[in-house]
Structure formats: structure tokens, C-alpha cells
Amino acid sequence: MLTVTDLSVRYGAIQALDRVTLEVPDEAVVAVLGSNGAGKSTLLRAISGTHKLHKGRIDTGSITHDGQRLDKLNPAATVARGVVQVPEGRRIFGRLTVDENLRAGGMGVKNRRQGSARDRVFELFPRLQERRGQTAALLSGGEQQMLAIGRALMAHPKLLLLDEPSLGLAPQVVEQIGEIILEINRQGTSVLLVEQNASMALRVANLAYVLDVGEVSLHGSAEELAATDQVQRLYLGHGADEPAGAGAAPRRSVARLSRWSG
């Protein structure tokens, strides 16, 4: 489990982050909302320990993994602790090849590991296997996000930290990354989902947090949240005068919904 607790971070003097707490389950996923400007890339670079590289620091609060403190580690540490995050943006090598991109991901991963990793990429995205050959640059969106979540799978992540995945692609394509998210999930990798696509995030999580200026305001099962109405009218596009369930109810199921709802 992923736990955070009363997280506080900052950017010189902007409190980018105000005593955050939240958890992530063994073998869930969850989701994190919020506008712009709430504070969830911060989240993940706090995590992550990326947050230095954009001047900030941690001003109280801790994050643990498996009993481990994670905020005193740098990113490589916590890479090999098995927490590994997607960066909003993709941030591939856009002049490497596929194949090339996927070997800086395994970088520090044993030899078979990393074939076995690279096989597992190519099962969950075969449109990569077909161009690993091929310029990343060249890419479409949709195959240079499918090349990031792959690039960090060759690490052998136990959490997989994914902010915006959705972002700049096509509805039918964002629709697949969900249904990539779900399973990488069910291969037993549990995922931090930050998203502003509420809509994908709620039917994919199993808990759910909404960040509003750097608190948490909400959280609670992803079916809880999703018949809310301030997830309703700020995230789904519905009225409050609409019923709750016209927002998008996550495909999970109510029983494995209650898993996580304690």
C-alpha cells in the first residue's frame, strides 16, 4: 500500500499542496481529479520524488510503499523500490526508436527481467511490437502514450503512477488507454491515475479523490463520487437537477467496488 500523509508541498512561495492524505490499496487503482492548478502533478512528483527537479520541496507529511518512506529517496531509488511514474506530456525519446525507448526503461533491470518485461509490453500494446524499428517522434499520440506507460513497465513497477494519460488524444483512443489501465491493473500492478477525463478515471478507478487548490475535498469509492453532485457538475457535465446516475458509473462491479470502499 501507498499511503500519504499530510502532505504539504511547495513551489518558493506558492503552497502547491496543503496536508494531503490518501491511499493507495495493494491492487487497486485510483483515481486523483481536480482542475488546473489543483496540485495532482505535484502529488505525483512528491511521490515519485521528481518534485525537486521543478523546485519543490516538501514541507511536512510523509509517503510510504510497502512500509518504506519514499519522500526521502531520489527518483531513482524510487524507481527501484517499484514505483514508477508516466509523466504528464508523454516525454518519450523522440529521436530513439521504440525498441530503444524501451531499453532506457529497463535500464538497471537484469537482462531476462527486461525480456520478460518487453514481452509483456508487446502483449498489451502490439501496434509497438510492429514499429519497435521505428522513430519515436513518428509515433501517433495515441502509440507515443502506449510507448510511455511501456517504457515504465520495463521497470517492474508494483505502483504505476499515470498523470494524464488521456490527455490530447481522441476519444475512441482514450477509451482504449482505460481499458489498458484495467489491465495492467488485473496483471496485479496498482495504479495512481491522475486525470482530468473524469469520465475514463471514474470507470476505471475503484477509489477516487477530487484535489481543489491543493486539498483533498473529496473521497470515497469511485461509484460514491461519481453520484455526487459536485462530480457531476464540475467533472461529468451534468446538473444537479440530473439523476445520479447520468454521469458515467465506473464498469467495475459493486462488489469489488465495497473491496476497497472500507
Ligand SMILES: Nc1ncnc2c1ncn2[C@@H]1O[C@H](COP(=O)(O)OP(=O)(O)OP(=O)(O)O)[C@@H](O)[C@H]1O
The other form holds:
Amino acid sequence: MLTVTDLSVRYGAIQALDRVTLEVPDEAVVAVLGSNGAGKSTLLRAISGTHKLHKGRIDTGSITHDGQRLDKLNPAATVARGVVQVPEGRRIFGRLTVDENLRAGGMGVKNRRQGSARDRVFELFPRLQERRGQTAALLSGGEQQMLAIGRALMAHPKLLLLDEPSLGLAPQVVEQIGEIILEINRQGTSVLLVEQNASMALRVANLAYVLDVGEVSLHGSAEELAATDQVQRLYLGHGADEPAGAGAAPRRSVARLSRWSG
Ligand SMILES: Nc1ncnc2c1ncn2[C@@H]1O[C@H](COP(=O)(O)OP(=O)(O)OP(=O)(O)O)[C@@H](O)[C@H]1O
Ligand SMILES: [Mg+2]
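Hand over the structure of the form predicted in complex with the ligand; the form predicted alone is what we had up.
Once more the chain from above appears, this time first in line as the rest of the complex follows.
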């Protein structure tokens, strides 16, 4: 379980997050929605400890994962604890091959466990296996996103932090990414998914939060949020004259959802 309590982060004079409180229960997919500049990436950076690379500073609050304070750790120690981020814009190593990118993600992981992680990645992404010797820069946008997720899986994450995996991808590929997130979650990894694509995010998530200029303005089960006026209008693009509920129909089974909505 990840618990973020009263987290405030600033970049110099810019307050990016203001007392944000959020939870990611074990085995859950939690979505964070919000428009440009809402603080979504800042939230993931603070959790992964990479905010310092962007000159960000935690002012107040704490971040705890399975009882351990993450906000006291450096990024490498956070990865070693099983909390792994896929950054916005993928950041794959373009000059390296697919295989070399994966190996970089598994650095610090014992050889035997690297093998099992690679098997898992190739099972999830057969396309990466076919292209394992190819230079990463030559992959399509969707394949690069798959590689970015695959590279993160090499570190055996317990919690995966995904920053806008759907960015710039065709609708069909966004759907595939959604399916992959569900499969990774079924295999026992919890996911904190930052997205502007609310329709995909609310379909795969159990719980969701809306960030509005650095503050949490809404939270609840993904189903509840998808039905609110605010999310319908601002994030699902439905006008007032359209029937409520015309947006994302959560694809999770009712049994699964009810586990989280109580
Ligand atoms: N390195 C930085 N230095 C100064 N200000 C920053 C920095 N990074 C982000 N900010 C500011 O902090 C606020 C939150 O930015 P953040 O990148 O977290 O938003 P976001 O929700 O991820 O936006 P987007 O959807 O565009 O990726 C914005 O006002 C942004 O301008
Ligand atoms: Mg961002």
C-alpha cells in the first residue's frame, strides 16, 4: 500500500502540489486525472524521488510504501523497494537496442531474476521480442511506450508509476496499453496511472483522483468519478445535453469494483 499524506511540492516560487493526500491499495489500479500543469508528473516524481532532478522540493507531507518512508530515499533506493516509474515521454535510450534498454532496466537485479523478468516482458509484448536487436529510436511510438513499460518491469516492481502512457498514440494502441495495464495488475503489480485520457484511465482503474491546480478536487471509485458532471464535462468531453453515463463504462467486473467502492 502506498500512502501519500498532505504532500506539498514546489519548484522555487511555483507551488505544484498543495497538501495532496492519496492512497494506492495493494493490487489496485489508481488513476490520477488532471489537465496540463495540474501537478500529475510532480506527484509521480515526488514518489519516485526524481523531483530533485527537476529542482523540486517537498515542503510538507510524507510518502509511505509498505511502512517505509519513500520521501527519505533516493531514486535508486526507491526502485530497489519495488516502486518504479515510467516517466512522461518514455525516455527510452534511443541509440541502444531493445534488449539493451531492458538490461538497463534490470540493472541491480540478480541474473536469474533478470531472466524471469525478461520472459514476462516478452510474454506481455511479443512485438518487443521480435525486435529485440533493433535500435530503440526506430520503434514506433506505441512500441517505444511498450519498451518503456517493459524496461520498468525488469526491476520487478510492486508498484508501477505510469506517466501518461497514452500520450500521442492512436486510439487502437491506447486500447492495447489499457489491456496491458490490466494484465500487469492481474499479475500482482499495483499501478498508479497518470492520464489525460480519462476514458481509458477510468476503464482500467479501480479508484481515481482528479488533480486541479495542485489540489485533489475529487476522488472515489472510478465508476463514481466517471458519472460525475465534472469528469463528464471536463475529462470525457460530454456536453450537458448528452445523457449522463455516456462516458467511460468501466470494464472491471462488478465484483472486482465493489471491492474498492465501499
Ligand atoms: N522543473 C520545473 N521547474 C519549474 N516549474 C515546474 C517544473 N516542473 C513543473 N513545473 C510547474 O509545476 C506545475 C505542475 O507541473 P506538472 O508537470 O507536474 O503538471 P502535469 O499535470 O504533469 O502537466 P502535463 O499534463 O502537461 O504533463 C506546473 O505549473 C509547471 O509549470
Ligand atoms: Mg505531466
